[in-house]
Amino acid sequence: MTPFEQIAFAVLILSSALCLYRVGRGPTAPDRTVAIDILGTLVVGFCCLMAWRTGRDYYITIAIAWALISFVGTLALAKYLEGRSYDA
């Protein structure tokens, strides 16, 4: 593994623990939600690095997925939080 591969992951990771310590800690709803899309953001991020380090082209593919699906999710928490309904 080389060194920029090293710091990529420990710089992923710490991110994915503070974004968990927000989640968990919160003090508002909508930190709550920005902090789960910025770990969906991550995961992303973890997929890529994997796919650069195996070569394996199918890690893209859950990258888009996962990012699509992040992507979905957050709007219709944000819409919930709001108060809106799904179909306005």
Contents of the next structure:
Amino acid sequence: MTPFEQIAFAVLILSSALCLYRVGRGPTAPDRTVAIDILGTLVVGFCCLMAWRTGRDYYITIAIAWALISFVGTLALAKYLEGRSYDA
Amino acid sequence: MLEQIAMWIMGVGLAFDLFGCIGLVRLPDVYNRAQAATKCVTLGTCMILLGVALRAFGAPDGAMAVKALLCAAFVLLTSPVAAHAVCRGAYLSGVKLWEGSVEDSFSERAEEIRQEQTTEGSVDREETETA
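Next up, the form predicted together with the partner chain in place of the form predicted alone?
Below is the entire complex, every chain and molecule, led by the chain shown above.
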């Protein structure tokens, strides 16, 4: 691992730790939902760094799938917060 | 040379990620946190993807570069929409603004939406507000 990769992974892990702090602390449900959404975007960043480090392109495929599924999950949670039925 | 530029772009993106997450911890209410974190982390992740794409353009196979750009486009489209939906849900579920907030443009429209929902009678508002 080059120093650049070490620093990059350290920064992303620190960012994820801050997100997890907000997921645990709350204080309301939307706080946790926003933090989980941000965590999903950070995981996309992790996938990119793995693609950078290994030079394999399937990590980017994982990142695309993760971004889409995280989006759908967050929208479902937002609908739940709004208090509406899911098919409206 | 191309790799050097890609590393600089990724470094700036990582800094944006970190500052966005600091904002997520430090700011006072849901709406502030959502806007700080969403904007910074979206841009930061897009810049990381751009860096990966830039290095992959120099490599023999360009598939990785195209995939990375596609993923950047997805993140750029979906992340603000998700944050908008969550903030709307937060407002309609009754989360209060920070006491230092100066403007609340959504309050009238939110009232209309609540009345529409009660006339539809499809949802029990009391239950979601106490939850």
